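Listed next as structure tokens is one chain, alone, in the form predicted alone.
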Amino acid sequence: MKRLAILGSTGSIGQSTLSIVEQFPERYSVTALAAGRNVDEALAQAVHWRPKVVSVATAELADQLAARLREAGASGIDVAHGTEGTVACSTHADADFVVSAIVGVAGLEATHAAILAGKPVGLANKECMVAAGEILTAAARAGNVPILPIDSEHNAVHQCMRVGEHKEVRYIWLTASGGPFRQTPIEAFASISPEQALKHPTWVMGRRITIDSATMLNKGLEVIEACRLFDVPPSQVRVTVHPQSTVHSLVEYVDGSILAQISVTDMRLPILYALAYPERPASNLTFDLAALRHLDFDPPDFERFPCLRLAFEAAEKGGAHCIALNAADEVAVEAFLDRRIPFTGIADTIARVLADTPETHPATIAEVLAEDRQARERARALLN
């Protein structure tokens, strides 16, 4: 029985993880839930799963949840809040495995604390690895703590790299759907609306990640994440546009062999892979090979998607540039969704923030968070 701490339990990854626990009750149980601001869902999850601790965003929400748990007769559940509460979940003595799925850098401290506590981590939060990957991977290596990717692309790479030595890898190929605008004329980009950008052709995701997919900044963040997770330079990571989203990623070996991971577009499969590693439990997540009738692979257009180019440049510099890339994008995407800047203003904002970012490498999580705040301030100043 593997006891789980789920950070971001009310989000899509958290709920998919709980569905895996439901499907495999003999393998997994729930010890801790970090739920953010959705008290209604946190209450329902806590009553159903009876974790040892549940955390929400603020003290006020924690008071509300504690009172409602008492009314529901759900005793014996500690209620925590804020960053301290999330850390309490990720480091709980009974937790055998931590699923890190809080969006943005909000889950960074808890993820780092889990690694320092020797807890294996299933990582579904690419922002943590982008902002502080150098620190997280160093801590994981020092403690011999596995970080297992849940992002579909990196999970696919992890699977493909199981069959060869690290030194035998020539390239990691990350596949990208190309989003809704891969064939849109460049001159029309300035007039793209939030409604158009939120219509992803393949995946149903949160608002920010959907916009990031439309600009291909999301794939740029994944390039940085791949460099950190698999200890390769940016020159060994390639991106290919694959509209069918059937091949989740590929690994090319020095002998010319290319291995691809193919599966249904269902996040429960990479979650199950991470939870069960190195085993592969039987599941009903089967794939219809008839879907392979037609597969396209095209090089990305850096003129059409300048955010991807900016991400590769940030990956080369590392440190503060990767932090600023993520922070500036989050601020710019919010401004675009609020109709304060055009679609093309997202890349413009990121480029200007990166131009003012020093080439430094924060050595602590506190320094990472300080650099993140400074980058956000620079981005907001540009947009005011």
Ligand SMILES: NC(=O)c1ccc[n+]([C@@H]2O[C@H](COP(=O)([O-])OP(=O)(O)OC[C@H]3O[C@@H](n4cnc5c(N)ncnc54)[C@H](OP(=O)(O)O)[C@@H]3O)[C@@H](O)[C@H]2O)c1
Contents of the next structure:
Amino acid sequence: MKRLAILGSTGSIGQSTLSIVEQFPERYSVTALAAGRNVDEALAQAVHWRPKVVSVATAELADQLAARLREAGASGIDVAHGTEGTVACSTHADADFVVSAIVGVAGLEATHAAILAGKPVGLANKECMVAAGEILTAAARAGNVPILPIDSEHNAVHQCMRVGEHKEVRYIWLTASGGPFRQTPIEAFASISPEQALKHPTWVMGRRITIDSATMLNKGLEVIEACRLFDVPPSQVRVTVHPQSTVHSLVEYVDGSILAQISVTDMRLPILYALAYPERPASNLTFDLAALRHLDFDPPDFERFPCLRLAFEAAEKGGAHCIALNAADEVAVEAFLDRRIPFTGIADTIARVLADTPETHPATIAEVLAEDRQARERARALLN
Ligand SMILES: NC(=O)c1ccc[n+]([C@@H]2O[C@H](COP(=O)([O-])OP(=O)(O)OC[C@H]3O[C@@H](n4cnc5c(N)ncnc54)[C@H](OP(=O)(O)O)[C@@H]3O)[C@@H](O)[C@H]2O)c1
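Okay, that's the form predicted alone, but what's the structure of the form predicted together with the named molecule?
Next comes the full complex, and the chain you just saw is listed first.
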């Protein structure tokens, strides 16, 4: 029985993780749940799963949740909040495995604390790896703590890497669906609305990652995540546009063999893989190979998707540039969703913030968060 701490339990990945727990009650149980602002869902989950601790974003929300748990007769559940709360979840003595699925850098401290506490981490939160990958992977190596990727592309790479040696890898190929605007004329990009950008052709996900997929910044974050998770330079990571999202990624070996991972477009599969590794439990997440007709692979268009180019540049520079890329994007995506800037304003904002970013390499989580705050301030100043 693996006892789980789920950070971001009310989100898309968090809920998919809970559905895996539901499906495999003999393998997994819930020790800790960390949510943000969705108290209704946090309450329903806590009443259903009876964890040891549940955390929400603020003290006020924690008071509300505690009162409602009392009303519901659910006793024995500690209610925590804020960063202390997420850290209490990720380091709980009864947690054997931590699913890191809070969106943005809000999940960073708890993920770092989990690694320092020696807890294996299933990592969905790519922003953590982008902002502080150098620190997180060093801590994981030092403590011999596994970080298992849940992001479907990195999960696929992890699977393809199991059959070869690191020194035998020529390229990691990350597949990208290309998002909803793969074929949109470049002149139309400025008038893309939030509603259009929120319609992803193949995946149902949270709002930020859906917009990031439409700009392809998401793929850029994944390039950086791949460099850190698999310890390769950006020159060994390539992106290929594969609209069917059937091949989740590939690894090309030096002898010329290319291994690909194919499965349904359902995040429950990479979650199950991460939770069960190195085992492969039987599941009903089957893929109908007989129905497969096309597998297209095209080079990415850096002119249409300047965010991808900016991410490769940040990957080369590392450190503060990766932090600023993520922070500026988060601020710009919010502004786009609030209709304060056009779709093309997202890349413009990131480019301008990066132009003012120093080439430094923060060495601690506190320094990473300070750099993150400064980049956000620079982005907000540009947008006001
Ligand atoms: N969805 C996917 O298919 C997918 C695929 C690959 C990678 N990922 C990555 O997985 C992560 C989560 O994505 P998602 O799609 O699940 O996002 P989502 O649906 O927006 O969920 C985000 C989660 O983070 C929580 N949260 C936000 N701010 C918080 C805070 N300050 N403190 C504590 N919790 C907070 C939210 O809580 P409330 O809702 O309660 O506010 C929610 O549980 C992201 O890093 C994303 O890039 C997602």
